[in-house]
Every structure is written in structure tokens, then in C-alpha cells.
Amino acid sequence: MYDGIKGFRDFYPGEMAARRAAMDTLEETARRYGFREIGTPALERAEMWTDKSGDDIVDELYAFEDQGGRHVTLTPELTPTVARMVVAKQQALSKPIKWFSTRPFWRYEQVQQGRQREFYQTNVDIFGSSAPEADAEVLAWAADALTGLGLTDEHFEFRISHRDILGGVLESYDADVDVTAAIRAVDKSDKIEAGEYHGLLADAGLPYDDAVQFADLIASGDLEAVVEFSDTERVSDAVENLQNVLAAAADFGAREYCTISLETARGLDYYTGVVFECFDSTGSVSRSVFGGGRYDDLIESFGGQPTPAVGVAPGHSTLPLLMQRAGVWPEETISTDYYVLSVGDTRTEATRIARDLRANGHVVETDVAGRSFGAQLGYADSINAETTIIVGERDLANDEITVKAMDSGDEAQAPVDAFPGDLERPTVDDFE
């Protein structure tokens, strides 16, 4: 007997049906916004991550040397991959480029609730527009996707910020501040005690009293106070951009879900502008459900022409936690429209009926194990068949079949040659 590997999950049909329903909603919403689906590889050169984040990041990757001597890794996220793809065909692609995909990723990290070593995300990105409307459209897509899943503003909120606000305020201090390290400390602020948070800011170069002052200023979310304190063009421009994005989000129908939260920083270094994270409004799901933001410099850093970009990536590990808490997670059951039950030497007619029903778009099963009448009927019940079509030798002798409603047990006879005929979804009621 073999055990599964820690951090890698099995999904049986019932749970997978619920997950597929959620994925389909996110993807169909993306299609309505004009995002086009792409496919991306599971394996990439590890240098795509080590060149940006250092060799230490290898400890968080499923990285190895392949048989060709290349240092490769299972992809831990999508953004570098789509950046590479944009660079490869940048001149031929119409702008803005709007792409989406749903696929698995892999990170070697501590397994906990909502965090596995193999996980699925739906990624949605826009390349080629720096306008606030692009950020707003990504927010609007996320809001529409979540409400399409049955969630409301009582269930989730988008906490939105701007990386240049944080960076600009930090640079306004008369100290040699490691801005990247300080922003990483801000990103951890809701997960650690205040003293530890202030200590991390101090480690990044802020004098301790300034660290406390900075933390309080950022926590206030007061944009006017931030502009007045920093008195720099960088912060003023960032605040104006954030306000423009929020104004556009109002027109796009997403502003009601947005809360200004300057402590929202996003941990990845490639973010450059507006960033946001989705949280459970009640706090029952303690970690962020997903996040996104603007990364205007990444394409150029991959060797392409300067290309602004913004994206978001809902994860299919934490999103189910929010949906379950809100009571909108799809029922984890499988369903079947028809089971065609064959009794005796009736395979030819039974399979013809099954084919015709499938041609009408229905989910249809039939016996493939040579089971008895009772065993087949029990199986039809176990797969939640709505209707069972009984094809028996006695009925066929009278040119008939039996149509049985599984919930009520009602039955009716139907002419075999005319079944299903012109009926798109025949039921007992059509023949009583």
C-alpha cells in the first residue's frame, strides 16, 4: 500500500465536481471580459526565479537538474512564465494582451490549512496598459467571479494599496532604509506581534521610534496624512493613481468591495503599483484568499520592451474555505441525467438509446459490467441518476421501454422506436 506525498491532494469525484464548478465560474467570467485562455508548461528554467530572488529561493522550489544538465523547476507561480511568453512574441501580439489560465503550481513549503505543496490557481492578467481602467477591470473581474460563486460584500473585501506609497514614505525618513526589506515586514504585519513588526522595520534601517511612527501612519490608511507627512512627488503621484483606480473601480462596479489598506504590501518584489488582497470579511478565514497587483517592470526585466502589466490569481485552496464558510460551496455529489438499464439480450437497443441521449448533451451511463437488474438499479441510485430507462426483453417484444423517475419511483411506458425522438429531455411526465 502506497501513501500519498505530503502536500499533494487526491480529489474524488464529488469534491472534484464542486471544484470544477468553481473553476468554471471563474473561467467563464474571464471569457465574458474578453480574456483568452492560454496553456503553460509545468517545467521552467530555475534561473527565472533565482536570478530575481537569489539562490536561497531554491529551498522553496521543486528544483533539480534534468538529464540535459539544465537547472529546472516545477513552476511555483505563473507571472514569470507569462512574462517570458509576452517577450517571445511581443511585436506580434495585439495590445492590450488579456490572458487567463487555470493550472497547478508547486512550492516546497510548510503544509497548513489552505496551503499545499501542489495547488491550483486561476490567473488573469492584462499586459500593455498602464491606465487605471486596467487595474479596475481586474478588480471588477474578481468581484464578478466571486459574486458569480454566490458570495456577496458581506463575505469578502478587497484590501487595496500602492507599493509606491510605502516605498515613498520609507524613503522620506532620514535613514538608510532597505525599502525592499521594510515592505516585506509590512507584508507580514498582520501575522506577527507589533513588537516583532517594529523590530523588523528597525532591522531594515528605520530607527525604532521612526518604525513605530511609520507603522501607525500606514495603519491609519489616511491618504491625506501620508501625503502631508512624506511631502514627495512619488507619494503624491501614487496616492493620485490609487484614487484614480478606485474611481474607475466604482464605474466598473467593484468599488463597494474595496477598502484602502496601506498595510497590504504583497510579498513579491516585482510589484510596482496598486496591489490588493481579498479577505474574508468576517475574519473566519485568517489568511488572504488571493491577491494581485501591478508589475510594470517585469516584462522589461525579461528582455522585452517596457510593458505595463496587472494581474490577479485566485487560488483553489483558500477560495473553497471562504465559500464553505459562506455556505455557497457546491454540493459535493455527482449527478447523472440518465441511466440506461439493460435486461437480457438488449445491448443493441440500449446502447442506441444511450448514444441518442448523449447526442442531446446529457450525462448518460449504461451497464458495462453484466450486472443483474437489481444491481443496476442500485448503481443508478448511487450515481444520482434522475431518470432510468429500462430496456428489457419483455418490453421490447411490445416495442416499448420503461421510463422510471428515480426520486418518485413513477414509471411509464414509451415507444422504443420514437425514444428519445424530438424530446430534448424526456421524462416520465412525457409518457403518462
Second form
There are 2 protein chains.
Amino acid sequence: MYDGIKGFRDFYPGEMAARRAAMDTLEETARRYGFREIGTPALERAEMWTDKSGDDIVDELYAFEDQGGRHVTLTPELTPTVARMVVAKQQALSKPIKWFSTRPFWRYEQVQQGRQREFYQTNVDIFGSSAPEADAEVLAWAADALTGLGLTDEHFEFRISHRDILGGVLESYDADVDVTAAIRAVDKSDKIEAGEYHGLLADAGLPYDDAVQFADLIASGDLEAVVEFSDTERVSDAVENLQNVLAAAADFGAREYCTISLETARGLDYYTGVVFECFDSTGSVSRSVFGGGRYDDLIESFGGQPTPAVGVAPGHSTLPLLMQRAGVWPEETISTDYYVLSVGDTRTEATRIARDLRANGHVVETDVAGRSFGAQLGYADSINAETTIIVGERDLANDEITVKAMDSGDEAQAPVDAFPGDLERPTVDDFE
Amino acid sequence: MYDGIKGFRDFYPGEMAARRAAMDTLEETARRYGFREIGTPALERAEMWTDKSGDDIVDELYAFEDQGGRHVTLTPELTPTVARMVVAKQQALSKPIKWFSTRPFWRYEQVQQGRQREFYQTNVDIFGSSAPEADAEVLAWAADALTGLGLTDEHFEFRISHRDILGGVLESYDADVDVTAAIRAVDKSDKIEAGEYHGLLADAGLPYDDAVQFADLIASGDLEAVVEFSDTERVSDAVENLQNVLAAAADFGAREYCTISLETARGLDYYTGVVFECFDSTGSVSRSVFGGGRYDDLIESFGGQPTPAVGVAPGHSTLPLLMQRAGVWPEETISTDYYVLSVGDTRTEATRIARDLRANGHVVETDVAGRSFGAQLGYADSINAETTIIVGERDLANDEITVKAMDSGDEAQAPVDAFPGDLERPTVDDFE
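What does the same protein look like in the form predicted together with a further copy of the same chain, given that the last one was the form predicted alone?
Time for the whole complex; same chain goes first.
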């Protein structure tokens, strides 16, 4: 007997049905916005990550040498792959390019609640527009997808900022600041004590008093104060862009879910503009569920024409936790419209009925194990059949079958030749 | 600029839409039969394959050591994984267990038409029934799925046999035959010359004259002759089982697609009963598209209770080739119901219309790049928009918008307040 691998989940039908319902909602919403599905490989050249050294992600790669001597890795995220795909067909693709996909990714991380080593994301990206409407559409998709799952503004909020606000304010200090390190410190600020946070900022080169002042300014979320303090075009442009995105988000229907939060930085280095994180507001401890933002330089860094981009990637490990806490996670059960029970020498008629019901689009099972009446009825119950059609020899001799509602136990006879006949979805009520 | 890896495909939206339509047909058909979706990991312990030495598949594994020192592999097929999953929950699962899933697998093979190193399959399996109805249901699903794709009995056939017919007949010879090697020879027989075929049978231990006689007997497909020649219970039982499966297939609606073909052996060693392959009959050269069969011993070999099983796994690399040859592969294009074109200061009204149309379930795009009238109209054309709604400042001043049919170019004015109003799917015809 073999075990599965730590951090890699098996999904049995009940849980999978709930996950599929959530994935379908995200994907159907994306399709309605005109995002188009793409298919992407599980393996890429490891250099796509290792060439940019210093990233945490490199230590988490499932990388190896393939039989052809290629240094390859299971992909830990989608963005470099879609960047590669955009570059490969840059001329042929009409802009803006709007793509989505749902698939697993792999990172060798510590396994904990909501974090597996194999994890699924629905990635949604727009390439080729720097306009605030593109950011707003990504936010609108995320809001529509979450409300489509039954969540409301009581359950989640989008904390939104612009990467240049932090960067620009940091530049205003008369000190040699490691901006990346400082932004990482801000990114962690809600998970650590104030003292540790200030210490990390100091480590990044900010004198201690400035670190405290900076932390307070950013925590205030006061856009005017930020512009006034820094007094640079970079910060005032960033604030203006953020305000334009929020105005567009109002038209696109997503503004009500957005809160300005200048501490929102997103750890990944490739973000360049507006960044946001979806926070779970169902509990006393707010948690980040997923995030996204603008990454205008990535395509060029992959050798393509300069191409602005913005995207988001809800994960199917953390989303179920949010939905469970909000009480909107689907029941983890399977459902069945009909079980066609065959007793005695009635297989020909029973399978004919099953096929006719399937042709109407219903989920229909029939006996494939030569089992007794009781065993079949128990099985029908175990698959949550709504209606069981009993095809017995004696009934058939009278050209009849029995229709049984599984919840009430009500039964009625029905003429076999007219079943299902013109009835789209026959129930016991049609024959009582 | 990075390249993708040989044998790993990128799927852009047009091709992906066609693939998704095919996958959806297979999956929707499976759901109607009461097969339940499962989710399975990309990585398993390599020992699940390497413990059974001698299998070709072992040389094709993408195997490596993970950061925790586990010897793992990208899964080259689903069956061992589902066997592991059945064993892990054997007591809790009600039988028969009917599962399906669509996902990629990986084998380091020679890349050629219809064969990539990353390839997608829809696996459909029944566990816990040895009855011929289970084999028949798997055949019926495959037939329904293929006809659902637009294929007919002119395009494909299922060549069907029983593994014990070959094995039993080989046992009847007064020679020390390597049955596995001989069955592999039969499996290759339609791809090699008769002389080479006879030679392989001889290598497997069959005297040359017997090899020729055996090849002719098997090629005849004559079940009575086979029973008479071998005169063993094993062969007569196998023939009876095959006949029972074909009789059940008649009730389940799949008999008309089945041809008895005793040369059908399936290379994999784990098959134990009825085996079948779907052949492409659209061209002068028949090709195997996919196969399946019964594998009653596998669950037990994975440490579970003895559990009969039968399954099939159409692949999404060869299926498109069959569909293309038959002329039923979907057009590789994207489609869009509405493009909402915004010119001037009309974003608020344009996005309101886009949102209302999306709420009706339509695929709707609107401007997210701040572009000109002409650029937007060109984009609407590039995404095959059926109708464009033009929201201009002057029209809006008169409380009107323009509805434009993209194929005819016909236009009509519509009142903005009543658009879309009660109309489910407004077109220019509603306002002319």
C-alpha cells in the first residue's frame, strides 16, 4: 500500500463537487467579462525563476533535470508562463489580451491550513492596457466572482494601494534605503509586532525615528498627507492613478468592496502599480485570501515589447476557508436525479428508460453490478437519488413501472411506454 | 526570452476553446451516467511504478528526488492513483465507485503527431463490479461521448476482445510460452509485417508452425473456433464473458459500435478481462485513438480488498486528430455576444449596460484601454462580437444608444433607459 505525498491532496467526489462549483463560478464570471481560457504547461525551464536570483520562490521550486538534460521545474505560479506566451505571439495577438485559466501550481513550502504544496489558482490577467479601467475590470471580476459564490461586503474587502506610494515615500528620506527590503517589511507589518516592524525598516536603511514616522504615515492611509510629505511627482502620480482606478472601479461596480490601505504591498517584486489583496473579514483575525495588481515591466523583462499588465489569482485552498467561515461553502455531497432500479429480467427496459432520461440531460444511474432490490435501493440512497424508477418483472407484465420519491417514500405506478414520454423531468407527482 | 519545453504545448484561446468544448462533452456525458469527478495529485511516489519492474513506462517517468528526499514522479497515467485512493477509503465508499477526471499526464516519449510529453486524458472508471453491465456502461459512455462530439459509426469503432482468450489459447500449446511477450507481439501485430509478427511469437516460445496457426486463429475472430481449439474452461469462460458484455452493450446502446477483434490486447500488463480500443475509421490507415478494459487485480496488488474494475481513458491529443479527419472538430475561434463601445465621457452608462448584459449571462467586453472609436470597433471585430452597442456622448444627450449588428453592419437607435430592459438578448432587429 502506497501513501500520497505530503502537501498533495486527493479530492473525493463530495469535496470535489463543492470545489468544482466554486471553480465554475469563477470561470463563468471570467467568461462573461470576455476573458478567454488558455492552457499552459506544468513544466518550464527553471531558469525562468533562477535567473532572477534572490526571490523566495527559488528555494521552493520542484526543480530537476529531465532525461534530455534540461533544467526544468514544476511551475510555482502562472505569470512568467503567460508572459512567455504573450512574447511568443506578441504581433499576432490583438490587444488588450484577456486570459484566464484554472490549474495547479507547486511550491515546496511548510504545509498548513490553507497552504498545500500542490495548490490550485484561477489566474485572470489583462495585457496591453495601462488604463485604470483595466485595473478596475480585474477588481470587478474578482468582486463579481466572490458575490457569485454567495459572499457579501460583510465577508471580504479589497485592500488597495499603489506600489509607487511606498517606494516614493521611502525615496523622500535622506537615507540610503533598500526599498525592496523596506517594502517587504511593510508587507509583513500586519503579521508582526510594531517593534519588529520598525526594526526591519531600520535594517532596510531607515533611521529609527524615520522608521516610526514612516510606519505611522503609511498606516494612516491619508493620501493627501502622503503627497504632501513626499512632495515628488512619483508619489503624486501614484496617488492620482490610485484615485483613477477607484473612480473606474465605481463605474465597474467594484468600488464598494475597496478600502485604501497603503500597507498593502504584495511581496512579489514584479508589481509596479496598483496592488490589492482580498481580506477575509468574517473573523476577528483578518486574513489575506488572495492578491493581485499591476506588473507593467514583466513582459519587457521576458524579451517582449513593453506591455502593461494587471492580474489577480484567487487560490482554491484559501477561498474555501473564507467561504466556510461565511457559511456559503457548498455542501460536500453528490446529487443524482434518477436511479433506475432493475429487478429480474428487465435490463432492456430499464436501460432504455435510463438512456431516455439521460437524453433529457439528467444524472441517471442504473444497476451495473447485478444486485438485489435492497442493495440497489441502498445504493440509490447513498448517491442521494431524488427519484428511483423501479422496473420489476411483475409491473412490466402490466406495462407499468413504479416511480418512487426518495425523500417522502411516495410511490406511484406509471405506464412504461409513456415514460418519460414528453415529461422533461418526471416525478411521482406526475402519476399520483 | 525563454522557450517552452519540447513536448509541452501552450494552448491559446482559439484552440483552447475547441479543446474545452470537447472536454466538456466528455465530462458532461460522464456526469449524466453518474460518474463523479475526483481531483488527483500531479506527483506520486515513484515506487508506485518502479516496484513493478519491466514496464516500458518506467523508462519514461519524469522522476526526481524532492527537497524532502522523497523519490517522486510526475504521474504518467491515472490508474495507480485511483487504485491508491480506492484502497485508502475502501470501507467508506459505497460500491460501485464511479469516478471521472480530466487532467494532464507526463511521459518522456518521442514527440510526434498526436503524442506530446504532456498530454490530457479524461479517465472514466468503475470499481466494485465484475458484472458485464459495468464493462457495457464504460463502452456506452465512450460511445455517447464520441457521438456527442458529432462522430458516427462511420468514423470510429470499438475493437473488443477478452484478455483470457489470447492467454488461454496460448496456454493450450504444448510449449513453454512467455504469455506476456506473446500478447505484446499480438498487440503490435497491426503495426508490423506478418513475418516479424510470427518471429516475435516464436521468440515468445511458440514453435514457428504453431505461431502461424495461432496468428491465423486469432485473426479470424471466430469465437467458436477459439473455444473448440483450446478446449479449456478459461477460454470458454472468457468467450462467454465477452458475449455477455456485448449483450449488455446492446441494451446500453453501444453494441453497434463494437467489433470483435481478438488481436486487441492492450499493452499494459494490468488488464485481466474484456479489453477494447477505439479505432479511427476515417482514413485508409486505421489508427488506435484510445483504449480501455477490465483490470480486476490492480486494487488488490495495491494492498486493497479484491475489487474488480473497468475503465477507459480517451486522450485529448489523439481525439482532435480523429475529429479533424471526420470534419467535426470545432472552429478554433473565440466568440463574444456584445462589445460595448464607449466614446467620450460615457463610461458610467457604458459599464452599466455591460453589467446588465453580463447579468443576463452574456459574454460582454467593454473598453479597458481608453481607445478611439475606430480602435474599439476593430477590437470588437477581432473578438467576433455579434453585436456592438455604441455609447456616444451625442446619442446619450438624446437618451439614446446605437445597436450595431457586426455581420450585416445594420444599425438602429435604442432608448438608453430601456436597454437591455426586459430583453434577454437584444439585437438590432428589436429596434429597427
